[in-house]
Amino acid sequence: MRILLASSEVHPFSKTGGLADMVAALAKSLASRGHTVGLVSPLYRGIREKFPKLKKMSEGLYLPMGATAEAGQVWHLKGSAGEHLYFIEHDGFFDRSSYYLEAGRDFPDNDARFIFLSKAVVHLARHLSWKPEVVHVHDWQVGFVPLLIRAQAAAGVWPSAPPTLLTIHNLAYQGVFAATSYPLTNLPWSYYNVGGVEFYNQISCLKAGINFATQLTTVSPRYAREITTPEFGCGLDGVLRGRQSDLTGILNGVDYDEWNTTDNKSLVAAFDRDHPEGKALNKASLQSAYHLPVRSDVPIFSTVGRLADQKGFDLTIGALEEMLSSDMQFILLGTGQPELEEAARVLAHRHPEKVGIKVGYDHKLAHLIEAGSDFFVMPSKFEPCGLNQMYSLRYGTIPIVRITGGLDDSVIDAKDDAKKVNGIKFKEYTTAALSKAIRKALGIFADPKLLEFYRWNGMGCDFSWEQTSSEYEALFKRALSMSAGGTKP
């Protein structure tokens, strides 16, 4: 098949979270399975300098944006598996110090930035010489792509328009803007209604994708069920229930070429399931990196990621206030809400021998944290999929997670299966429930044979992209049997 993917970020070129990892790994996996694959993403600041093999394509972009038009360029790079990487250059939109925010607030022109990106994706889908058969878009930033394609097909200017697939990585982020932004799409006003893109007198980029994509996916089976309920539907549960027959949950895969413990320059020692000794050396190196006492007899609990309410970091702080009276250490790498960053700094100041924090993101350090920790704390309020718990399992680090979304799909508690147990799960979104889970972890650490058993099971888990890619292939084939508008011909 010929497949064009689109995302606002892609590892290693741009990244704020799991979206970048997932899209890059999916493109590489599909290409390695013999498909012709393209991936479109913005040319953010610094990419061209870090990847000098990028080449400018001869044909530029000149796309209507309301009453005016915007010019851009397309850059190309061949990926490691033969996938085509296309980067959309527009300095006014993408040459900035960050991708979405400035001083903790959304860029005021995010509507124009990502409507332009969506139009660039559609332009490429229509004019690339290898003529993509399916267009697969990810999250709200390219949510208008299915509708733009649908509109061109309906107008008769693109009668062979390809079907589209939308993957929802996090329904809480929808790309909602004032109705005055709608003219930037240059679409007929007939699409601005409750059955189209209108969302409480505004426009929702994600709703546009949900209503007009041929097929819909989320990044875990449980999350696909959760988002059709008022609790997790973020105001779109009714729309999603209406498309439930086209909605599939596919658990993300892990790129084990990247996230491995045997050939990894980010680690100080190799280890695996049959030779776990090197994990202790990584633990000592991690403690040194965070200026904590180097002790093998104390458990390290860690967190890597966004410091946000969704991730349950408020629970983590509350539980640590109680549990740090125990003999344990806690390590943090992340950035996010200013008040949560400050709470982490205060905790580290009060417990300098037990808590180490680094505000920011460091990809190499993230690998060392996964390898050197004993437990990974992930008490998310909701979690579409999550990848860190899967990384943790492969690295012999026991995840502590709340029962929600992909966390429930990927971690096995003793109550689920005592023989395959690889993590600790709890249900209630409370500090007390997380504290109880941490106490359980301390008990596991105190029993070397039990600790080894959890690690053995975890490191044996396989979340490789083979299964995930085959599920996407099945959906692409299903979409090809339908029209670009999402209905059977």
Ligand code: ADP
Given for the second form:
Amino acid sequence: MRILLASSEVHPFSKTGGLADMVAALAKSLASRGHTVGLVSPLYRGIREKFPKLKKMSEGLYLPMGATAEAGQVWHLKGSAGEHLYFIEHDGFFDRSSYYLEAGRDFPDNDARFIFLSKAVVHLARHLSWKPEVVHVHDWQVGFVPLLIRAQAAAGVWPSAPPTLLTIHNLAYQGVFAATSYPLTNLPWSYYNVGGVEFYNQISCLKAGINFATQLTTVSPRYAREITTPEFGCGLDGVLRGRQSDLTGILNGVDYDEWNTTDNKSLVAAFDRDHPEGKALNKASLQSAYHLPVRSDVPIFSTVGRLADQKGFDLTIGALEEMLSSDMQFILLGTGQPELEEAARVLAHRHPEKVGIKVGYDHKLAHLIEAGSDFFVMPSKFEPCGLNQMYSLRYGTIPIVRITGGLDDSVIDAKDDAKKVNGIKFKEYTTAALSKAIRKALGIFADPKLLEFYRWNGMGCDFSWEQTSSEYEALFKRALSMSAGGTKP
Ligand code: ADP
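Structure of the form predicted together with adenosine-5'-diphosphate, given the form predicted on its own:
Now the full complex is given, and it begins with the chain already shown.
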């Protein structure tokens, strides 16, 4: 098949979270399975300098944006599996020090920036010489692509327009803008209604994708069920229920070339399921990096991630206040909401011997934390898939997770299956429930045989892309068998 993917971030070129890991790995996996694959993302600041092999394509972009037009360029690079990586250059939109926001506020022109990106994707889908058969877009930033394609098909200017897939990585982020942004799309006003892109008198980029993509997916089976309920639907549960027969939950895979413990420059010692000894050296190195006492007999609990309400960091702080009287260490790497960063700093200040905090983004350190910790704490309020808990399992670090979304689908608690148990799950979104789970973890750590059993089971889990890719292939085929545009709004 010939598949064009599009996303606002792609590892290792741009990344703020799991989306970047997922699309990069999906593209690589599909290409290695013999498909022709392209992946479109913005040319953010610094990418060209970091990847000097990028080549400017001869044809530029000149795309209508309301009453005016915007010019851009496309850069190309071949990925490791032969996938085509396309980068959309527009300095006014993408040459900035961050991707989406500044000083905690969204850029005021995010509507124009990502409608431009969406139009560039559509342009490539239509004009690339290898003629993509399916277009697979990810999240709100490219949410308008399915509609823009469908509108060209409806207008009769692109009769062979391809079917589209939208993957929702996080329903909480929808790209909602004032209705006055709508003319930037150059679409007829007939799409601006409740069954189209209108969302409470505004426009919703994600809703455009949900209503007009041929097929919809999200990143775990449980989250696919959850988002059709008012509790998790973020106002779009009704729209999603209307498309339930086209909505599939596919658990993300892990790129084990990247996330592995045996050939990894970010680790100080290799280890694996059969030779776990090296984990102790990573633990000592991690304790040194965080200026904590280097002791093998104390359990390290850790968290890596965006400090956002979604991640349940308020629970972590609350539970630690109670649990830090025990013999334990806590390590954090994260960045995000200023008040959560501050709460973390205060905790470290009060417990300098037990708590280590790094506010920032550090890919290498994220690997060392996964390798050197004993438990990984993920008490998310909701979690579409979550990758860190899957990385933890492979790195012999026991995940402590809340029962929600992909966390429930990927971690096995003793109550699920005592023979395959690899983590600790809890249900209630309360400090008391997390404290109880941490107490359970302390019990496991105190029992070396039990600790080894959990680790053995976790390190044996296989979330490789083979399974995930084959599920996407099935959906591409299904989309191809349907007419472009799919369900009518
Ligand atoms: P989400 O996509 O909601 O942010 P995931 O668990 O799916 O959460 O993916 C998070 C990814 O981002 C992981 O690869 C994780 O290592 C990485 N990450 C998040 N924050 C940081 C950080 N501060 N430093 C390094 N890596 C980070």
